[in-house]
Structure formats: C-alpha cells, structure tokens
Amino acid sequence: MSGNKYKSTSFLKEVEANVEQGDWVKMCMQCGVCAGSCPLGNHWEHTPQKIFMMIRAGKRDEVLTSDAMWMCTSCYNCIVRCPRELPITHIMHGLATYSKRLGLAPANNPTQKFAELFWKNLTKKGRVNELKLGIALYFMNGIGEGIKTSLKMKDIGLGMLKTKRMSVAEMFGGHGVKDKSGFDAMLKKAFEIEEAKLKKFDS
C-alpha cells in the first residue's frame, strides 16, 4: 500500500483509526522524558516523542518503515514517567503491528523476527513452548549461526537438563491450553475485528 493513497488524509487520523490507543499521540508535549527513561534510548533510530512528532507532521513512510517501534521491550518506564501518562508502550507496539500488516516493516529486523517466532510458537497450543522457542531463536539467522550458538550454550543447556529445568520431552509435546478450540475462536475474532477496522479506513 503506497503513501499516495493517503495524500488527502491526515496520517495522525490514520494512526488514531488503526493503531492501539493512537488517539493519545496528539497529547505528547515533546518533553523527552520517554527517551531519557528508555534503557535502549541511545539505540533508537527515532525516539518515541520524535515518532509522535513525525506522525503529526504527516511523515507516514518515515514512520512506518522505521525499525524504531520494534526496539520497545515493554519495560513501561516511559509510561510510568510520562507527565501526561501516555500509553507509549502500547502505541509503539501498535505502530509496529500496523506497519507489519501493511507490509512496510523493515526486513531482517531481529525484534520483528522474534515477535513472529514467539507468535507462531504461542498459537500452536495456546502456550509458549520455551525450549522450541529458544531453539528457533538460535537458528533464526541460518543453520551455521544456529550451530555456533547451540555449541556456545551447550553447558547451560546440559545444566538445565540435569536440574530438570528443561525437558527433552518438550520438543515432542509441551503443555497447551485446555480449550484450544476456544483459543482459536478468540484469535479468529480478533483478526476479523482488525480486518474490519482496516477496511473501514480504506473505504
């Protein structure tokens, strides 16, 4: 989807309509407390208050193709310290999800890869299989990198097996939610709501 489609539409209104709690963006007073409170603040391409300023300035492509939103680790320092109590964490994740849905999220972003692996793992049984997720993370950048990481972590893995903090049986099964059909129905409904929101904005 190109930015041209939104020439006559404010990007701020687009964010308000499609991003979780995006209507709070206009409340940012650009104090910078969020950036100063973030443990990864020095590594952001654009800090949260800059992202909010760019949204209000209509810089749609610069925002949605940025990897800034994917840097958020959900520590909630920004929310706790924001003088206006903006739900910054939720907005960051909402922007990341929206950019992904539009196909604008940056390729080969490690945080995005983790999010995709986590979601794929979770939706299989309704609960995260930590062993499978860990192995998937080791190999997310290729077989060679995965083998190197596995060898580097072998002593920790063996220690976890000995102390029964990890079970090989998890590889072949793992715990799941009791009502998997109900869990699947909930996810289906959530996707339907999201699709309806996007179609409403596009119309």
Given for the second form:
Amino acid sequence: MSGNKYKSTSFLKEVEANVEQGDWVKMCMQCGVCAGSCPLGNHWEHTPQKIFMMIRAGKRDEVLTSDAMWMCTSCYNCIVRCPRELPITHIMHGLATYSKRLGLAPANNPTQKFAELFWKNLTKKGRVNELKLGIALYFMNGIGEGIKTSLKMKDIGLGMLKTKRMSVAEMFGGHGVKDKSGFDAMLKKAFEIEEAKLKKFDS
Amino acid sequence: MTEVIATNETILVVGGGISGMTAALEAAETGKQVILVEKRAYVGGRVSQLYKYFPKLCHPTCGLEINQRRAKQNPNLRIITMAEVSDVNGEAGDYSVKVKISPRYVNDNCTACGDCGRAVESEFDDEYNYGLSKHKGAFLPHKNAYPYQYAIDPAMIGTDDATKAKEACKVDAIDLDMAEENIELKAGAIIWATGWRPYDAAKIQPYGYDRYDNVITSVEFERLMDQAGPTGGKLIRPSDGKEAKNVAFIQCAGSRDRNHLTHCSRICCMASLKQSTYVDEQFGDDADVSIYYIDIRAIDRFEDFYKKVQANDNVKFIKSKVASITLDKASQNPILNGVDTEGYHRYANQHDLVVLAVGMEPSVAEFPITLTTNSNGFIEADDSNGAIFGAGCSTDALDVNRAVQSATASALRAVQVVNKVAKAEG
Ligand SMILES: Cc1cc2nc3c(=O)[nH]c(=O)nc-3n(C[C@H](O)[C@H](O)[C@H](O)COP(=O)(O)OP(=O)(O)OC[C@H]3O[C@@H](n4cnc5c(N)ncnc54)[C@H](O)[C@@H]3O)c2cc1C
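Output the structure of the form predicted together with its partner chain; the preceding block shows the form predicted on its own.
Expanding to the full complex; the earlier chain stays at the top.
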C-alpha cells in the first residue's frame, strides 16, 4: 500500500465483504459508548470501539486471532446506545464466525469451545441433545472439574429428570430429526453457498 | 378586548425571541406595519435566560435592551404577549390568522411596583428558571422583562391570594375576570420565529437526569450564574448546596444520536466552552473542569475561543462520549463511566456536578398550517411555504449571530411580499 498510514486497509474491505453486517464498520465515529457500556468491558483484550479502529487500521491478525469478540454475551447494551445504530453485537458474532471459519479463532477460549460443542452436538442428529451437551460442557476443562460441576448441579439434574424435562435415554443415541440425510444435504448446500459468497483476500 | 388593526399589507411575526424581535424591528423600521405575537408574558426568548453570550462574554441584557428600546420607539410595531397562533388560512399576500390570547390578569395600568407580589403567599414553579425556583403567584417574569409588567399565575386564580393581590394594587391594574380571547387578523406575510427548546434530558436514560440531583442541563447551568436566579448567582449543586468546583460537561447529550436528535445542535460545544469560563470566574485556580466530547465543533471563527479555553490548565478535554452515569451515594457525586478514545483507557470519574450539553430541537412540533420542514422538523426555505418564512432557530440550530442574520433575511422576504400587495392594490 501507499505511504498513507491512514489508508492501508484492505482488511476493512475484507470485513465488509465477508463478515456479517461488516459493512457497518465504517460508520463508527469512535465515540466510545459501546466500549463504556459493555458489562464485560474490563475482560476484553479489545473493546468493540477499538476493534473497529483496528479493522480500519488493517490489523488483520490481531483482530482475527483475538478472543475479544468471543466475550460478547449478546446483552445488546451497545446496540441500544450506539448513536449511529451500528449492529455491534451482530458484528462481533460475525467477526467470531469469520475467524473460526479461517481457523484463526483462539483454541482455548471457552465461548469458542462451547460454540463448537454446540454445533457438533446439533449437527449429529439435527436436534440438540441437552444431556450430552450439558455433560460435555461440564467436562470441557478436564475430568476433575467435570466431576465437581456435575456434583454441584446434581439437584437440578435430578429435578429435570423427575419433571421429565430430560431423559436418561438421551445418553444412548438420543432423539433426532426424521429426515437426517435431508438435513445433512441442507447443511452441506448452505455451507457451499456460504463458501461461494466468501471473497478471497490476501492475508 | 384587544383591538388590532391589520391588513394584508401587515407582516405578522410569530415568536418574540431575539430572532422574532429582530425580524419585527427590521420590517417595522422600513415603515411596514408589524404585529408580533409572543407566547410568553415577555419577549426576548431563551436569550433572556442566558448569563453571558459567547464569543464576547457580554451580558445578553445589553442586546435585548437595545431591541426593547427600538420596539418602544416604533409606532409601526405592535407586540401581543401571552398569545399563540391557533390557525392560519390563505396564501401569500392574503392570510387570515386566528390568535389565542391567554389572560394575564394584569392590565396596562401596572407600574411594576410589586405590591401585589408582596401581598401573596402562594408560589409556583418558575419557568424562567427552568423550574429550579419558584415565583410568587403575582410576579414580574424577570428583572428586565418587556413589557415591564406583572402577571398572575393562572393557578392562583380563584384563591384568597388572588383577591389579596387585587386589593393590594393601588393603580387598579389587576383584573381577575380577564378571560381568554380569540381574535382574527389579516397578514400579507408571516415570519415564523418560534425558536427552539432544549431536548428532554430525561430521555437519555443512561445519564440519569431524572434520577440524580447533581446532573443538570446546560440551560439550567446558565440560570445558576444569574444573581437574581435560583442560587443568587452561586455555582452550587442542587443536592446539598456544595460549591461545584469540579464540573463535568457532557457534549452531544441528545444530539448526533439516532436514538435522539440526529442533527448536530452546533452551538453546544461553544456553550460548554463558554460555561467553563463561568467556573473559572467563580473559583479561579480551584476550578476543575472536564469536557467530555466526541469532537469539538467550535464553528468557524470561534476556533480562537476554543484555543483560549484549551490554554487554561484547569480545563481538561476528554475525548469520549460518556457511556453512563452512576452515583456515589455517600458524596452524592455523579460517576461518569466510559472509555477514553485517546488510548482506550477505561475511566470512572467523580465530579461535583455534571452538566448535560443538551441539543436544540424546534419548539413547535405541529404548525397550524402545513409547512415544509427538514427531517429534524426545522422549517425549510421552500416555495411551498408561500409567504411564511422561518427565522432563527425555527429553521436550524443556530447561535444568536446566525439567528439574527436569518431573521433579517426573513424580514426582507416579507417586506418584498407586502410591497407587491401594496403595488397591486395601488
Ligand atoms: C446552553 C445554551 C447556551 C447558549 N449560549 C449562547 C451564547 O452564548 N451565544 C449565542 O450566540 N448563542 C447561544 N445559544 C443559542 C441561543 O440561545 C439561540 O441562538 C437563540 O435563543 C435563538 O433565538 P430565537 O429567537 O431563534 O429562538 P428562541 O430564543 O427560542 O425564541 C423563540 C420565541 O418564540 C416564542 N414562541 C415559541 N412558540 C411560540 C408559539 N407557538 N407562538 C408564539 N410564540 C412562540 C418563545 O416563547 C420564544 O420567546 C445558547 C444555547 C444554549 C442551549
């Protein structure tokens, strides 16, 4: 790129093309209300305000490998307050999805791990197996912690069994959609469409 | 009964703020017949509620006084206060206008001696001070009010106090039987100068204007500096009367925000820069001012004013739109929460007092005749408006200088219309 340090960003174009709601990024006026409104603001590596600026500054790797957008809890405080009505929550999720797709998402981030568990669980049968998902989540960080969490949640689990909100039978196979191969074909097609839409950018 | 002589060579001015006054006087001084209709009990509009003017930091009373003298001397100008236009019909050169006049309960005999005010006990919210103080049921709207006459708060009518006020008057100026009047008049051209109103700060929920005593608006801050105002001219804060030395200004409170007013209200940056000098004036080196801003818009030739304030070490500029305000219960200090754009530092800053630089919106939301406005409700200069011309802040968020320019332009347009009428009528 040319010597103009404010104009180096093909990454902005990449985000606009490939990230859900990414074309809103350029509308940010850097007022900081989103950053100040985020209840998890202290725990992010970069706030949304900063991420938008980094995108414009072409900081591709820093943004896409960051765990920042994985910290978003979808509380929508930022969207409600943004004076320019940027769909900030959606952009954060869009960035997370995109980084995951490129294989750049931070492997050990718990939200990212859970999202992966959820997706795998869902696509296996076409229905979420809550029992397996719950247990997988408890044991996400090792056996010891898994047992501890399971014991802690024991009463809730038993209560759910008793009121038939959950069934032990789910552990063996579990329920699914009627037309599993149709479901698979649909996902495959959707994936192909998404892939075809992706524009290629040099990293 | 209010007798008014008006023809279709008359120019009607609606709103008697600095813009309406200027337009009315400019037209009247060219020899045209002008009627000015003002909703309040006095003319001068919101300028009369300012402590000082930027950029020169002189007192607005000065400019208003000049206009009041011009008005007094000009037989072509008729001012009707406590009056609103309720209906307009017709076209350029031939309008019929209905005007509703509310009772003042005080007639022209009034010498403003103050006997009625002293005779009564009851008090009511004082609009002139944005409700920060109360006025007596019989009151002079403010110390330089024009017309210089008392008025009776309609809420006092029917009470013993009303009778007491009447009995106290030696010049027979109080008429408790005065009733609302509706008159009709003709006009060839109409100048619409109904001005602006501050955006309702309570709508900016995260700032807690309706929850925290020590979060006030910029228009209220002006009133604190007035020696005859609610605090006797002292910069003290509402919760406990403590001196407000550490003052924060929040810019774009309701402006440039798609949740509130989408437009930039343009004058608020200058207003806060000006108000930082008020804190300096009262506390000198003990003053500690913070201005939270997105970007400072000291419109065109005011940049030097901005530079001067920047040079004051007691004024800090923090590039950040404040995200929310919370309260430190023990000290009653508002805590400003946000992230500083220059470095992305998180802050939670306490201040004695927080001033919201609220935006300006058009004071009239619905006109008695269809007018072409822009998306923010300000009147456009558009042929479809016939001979109805916006002036001052009814056309945009303007400072006094620009409001007066706009008023003079509208006067010229109106004069051209009635000249045409005069020619046609021979
Ligand atoms: C905090 C603050 C500080 C400011 N400080 C400065 C400063 O230092 N210097 C500067 O140049 N500018 C300043 N301004 C801007 C200034 O206040 C405006 O430029 C000015 O008031 C515009 O005058 P106007 O006559 O157009 O409107 P207004 O002052 O609003 O006057 C309108 C008049 O019309 C009347 N009216 C309204 N509706 C009707 C109706 N339906 N019928 C009849 N009458 C009606 C009102 O009662 C009022 O008298 C400041 C503004 C703010 C918010």
